[in-house]
Every structure is written in structure tokens, then in C-alpha cells.
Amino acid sequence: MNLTSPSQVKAWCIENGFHPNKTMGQNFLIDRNALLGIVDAGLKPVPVEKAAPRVLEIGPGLGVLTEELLSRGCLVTAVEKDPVLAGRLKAALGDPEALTVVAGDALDFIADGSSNLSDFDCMVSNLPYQAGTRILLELVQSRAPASITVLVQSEVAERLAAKEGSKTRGLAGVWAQLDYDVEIVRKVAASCFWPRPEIGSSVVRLVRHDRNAGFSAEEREIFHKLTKKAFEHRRKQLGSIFKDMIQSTARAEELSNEDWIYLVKELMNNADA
């Protein structure tokens, strides 16, 4: 089956009595140019000497990204929550040895310490719409893999890449940018999916940096608690939210990650004094 052929994808679904689940955010990519764009972007940061990159894919669906990644010599671990899709994936792609299918929830896979996320060279995925942001936030807090390239709703991509002072600046961007450089690679029209979603998507790439490698576990915990509370009251000035702790007339979206890190260190120094 040609996985970028709308007619063939629809025919398979009809023949097998499969109905894409809106609640699970199942929108299958059916455009070859968009497919090549996300795979090219996802494999770009992988070292050239890496003969067989280990790739994590979350939400493979019918396997359009999986098939392309395998064709480029990647070792793919695909995590699929839908039991019907998980059960068919490997056989449908010719039972390749380079493919490992994990049937289950991606959030459980990420939380499972035995998953060894750091072993993957990169993640390349068309994330399910409903759970995409939560999955990404769990991944960036784990700081693995080193490179994450995903197809998400454009508004999610914009929030992830937003800089201080932007109207789209929020918790997702602050948390992602603590350890990753975020870049929107390209937009993908809604017509490139079936069923067609209501809004367009974007390919966003996150590449881990080491600028905050020295940030301790305790500092990270305070960072996440501080920013979470601030963005829950984003219309208020920080001085009003954190009375007797922070003296500032700024609002949460106005601060850079460097500003947040400075505040965390100041709070810890004052606590020790």
C-alpha cells in the first residue's frame, strides 16, 4: 500500500473496518513532500558517522514515517497506543528486523525508566494532536533524545519556539528552551492529512544544548514550580504572585529563560542566607 496515497489509505481503512479516532488525534500524513521534509529535518542533526541511527517514533499510525525511516537505514522503535494499528504495523511493512513496535501509551513509555530514552539518537514523529504537547513536555524534562523533530499543530509549534515578550510565550516554550534550541522548520497544510484536521501543522525541531547542563536537580525542580505558578497567573506581575519573594513588575511572558534561571539562583541563595 502506498501510504501517501489518500485513496489507498481510505480503502484500507474501509476494507478493515478501521475508523480514525478523533479522541486519539489520529490524522494520517498523506503528502510525500511533507513526509520527506520531516524525515530530512529529523535526521539532519544526527552525526554523519552514525551508520544506523536509533530513532524513536511516537504515534506511527499506518507507518508512513516508519517506512521512510527504515528505507534510510534507521533502527526504529515505534510506540503506538492504538492496539489495531500496533498489531498490524510490523507485518504491513514486511516484518523488518530494524523495527521494534511497542504497543502502549507513549507517556507510560517515557515514564518507564527501562526505556533508556538517551539511547536514541533522535525522535521523529507525527504526534497525535490531543496528547502532543504533554508528550513533548515529558520528553524535554527528561532531556532525551538529543534531537526531537515532530509534526504538531502550528499553534503548538509557535508556543514552543516563542521568545520572551511574545504573545505566544508560555510554559511549553520556557520548559522546552531550558535544554533545547527550538526551530520551526516548515508549515504543513491541513490538506496533507487524512482525515483533514481543522488547522494546519508545522514541523518543529528541538536540538539539545548544554548551556544549562550545570543546573542541579533541585534548581530544575524550583524552575518548573516557579514558572508553572507564574504562567497560571500570567496577567499578574511577578511581584503580586510571589509576594515577599520576588520584587518585579514584569509578567511571566516578558522573562527570558536566563531571567528565570537568575531568579531561581537568587531564591536559593536567599534561602541559604
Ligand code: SAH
Second form
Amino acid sequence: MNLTSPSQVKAWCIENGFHPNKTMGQNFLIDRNALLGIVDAGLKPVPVEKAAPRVLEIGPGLGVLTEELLSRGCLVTAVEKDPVLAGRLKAALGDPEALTVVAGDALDFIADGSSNLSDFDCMVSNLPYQAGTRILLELVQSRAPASITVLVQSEVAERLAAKEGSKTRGLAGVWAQLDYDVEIVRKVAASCFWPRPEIGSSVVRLVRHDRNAGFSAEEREIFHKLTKKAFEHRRKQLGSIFKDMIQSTARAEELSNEDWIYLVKELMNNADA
Ligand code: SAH
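Got the form predicted on its own; any chance of the form predicted in complex with S-adenosyl-L-homocysteine (SAH) too?
Up next: the whole complex, starting with the chain shown before.
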């Protein structure tokens, strides 16, 4: 089956009595240009000397990205929650040795210590709409894949890339940017998916940086707690949220990641004193 042929994808669903499930975020990518765009962007940060990069794919669906990644010599681990899709994937792509299919929820796969996320050179996925943000936030906190390239709703992409002072600045941006540089690579129209979603998507790429590699586990915990609480009251001044701890008239969205890190270090110094 040609997975970027809308008529062939629809025909497969009809023949197999498969109805794309909205709550599972099943919107299949059916556009060849967008497919090449995401795979090119996803493999770009991988060092050229890696002949067979290990790629994590979450939500392979019918396998449109999986097939393209395999054709470029990648070793792919694909985690798919839908048992019907997970069960058919390997045989449907011709039983490639380079493909490992994991049937299950990506959140469990990430949380499972035996998954060895750091073995992956990168992650490339067209993520399910509903679970996408949670999956990404869990992944960035693991700091395991050196790069993460995903197709998500444009809104989510903008929040991940948002810098201080912008309206879309929130926890997603603050947490993602702690260890990753975030860049929106390109937009992908809603018409590139079937069934067609209500809103457009974007390819967003996160490349791990080491600027905060020295931030300890304890500092990270405080960073996450502090920012979570601050953004729960995003209209309030920090000084009134954290009485006696922080003196500031600034609001959460105005602070850069460097500001947050500075605050965490100050709070820890004061606690020690
Ligand atoms: N990558 C395919 C499918 C994208 S649709 C394509 O581009 O065409 C999103 C896929 O994620 C679906 O196959 C859906 O079943 C799967 N999915 C949804 N929630 C998931 C979860 N929590 N863990 C793993 N896969 C999930």
C-alpha cells in the first residue's frame, strides 16, 4: 500500500473495518512532501557517522513515517497503543529486521526504566493530538533522546518554542527549553492528514543542549515545582504567589529560563543559609 495515497489508506480502512479513532488522535499523514519534511528534519541532527541511527517513533499508525525511516537505514522502535495497528505493522512493512514494534502506551514505555531511552539517537513522530504534549514533556524530562522531531498541532509547537514575554509562554516552553533548543521547522496543513483534523500542525524540533547539564536532580525538582505553581497563577505577580520567598513584581510569563534557574539557585542558597 502507498501510505501517502489517501485513496489507498481509506480503502485499507474500509476493507479492514477500521475506523480511525478520534480519542486516540488517529489522523494519518497522507502527504509525501510533509512526510519527507519531517523525516529530513528529524535525521538532520544525527551525526553523519551514524550509519544506522536508532530512532524512537511514538504512534506509528499505519507506518508512513516508519517505512520512510527504515528506507533510510534507521533502526526503528515503534510504540503503538492501538492493538490492531500494533499487531499488523511489522508484517505490513514486510517484516523488516530493523523494526521493533512495542504494543502499548508511550507514557508507560517512557516511564519504564528498562526502555533505555538513552539508546536512541533521536525520536521522530507524528504524535497523537490528545496525548502529544504529555508525551513530549515526559520525554524532555528524561533528557534521553539527543533530538526530538515531532508533528504536533501548531498551537502546541508554538507553546514549546515560546520565549519569555510571549503570550504562549507557559510550562511547556519553560520545561522543554531547560535542556532543549526548540525550533519550529515548518507548517503542515490540515489537508495533509486523513481524517482531516480541525487545525493545522507544525513540525517542531528539539535538540538537546548541555547548558544546564550541571543542574542537579534537587535543583530540577525545585525548578519544576516553582514554575508549575507560578504558571497556575499566571496573572499574579511572583511576589504575591511566593510571599516571603521571592520579592518581585514580575509575572511568570516574563521570566526567561535563565531567570528561573537563577531563582532556583537563590532559593536553595537561602535555604542552606
Ligand atoms: N504516525 C502515523 C499515525 C499518527 S496518528 C501517521 O503519521 O500517519 C497518532 C498515532 O498514535 C495513532 O496510530 C494512535 O493509535 C497512536 N497513539 C495514540 N495514543 C498513543 C499513546 N499514548 N501511545 C502510543 N501510541 C498512541
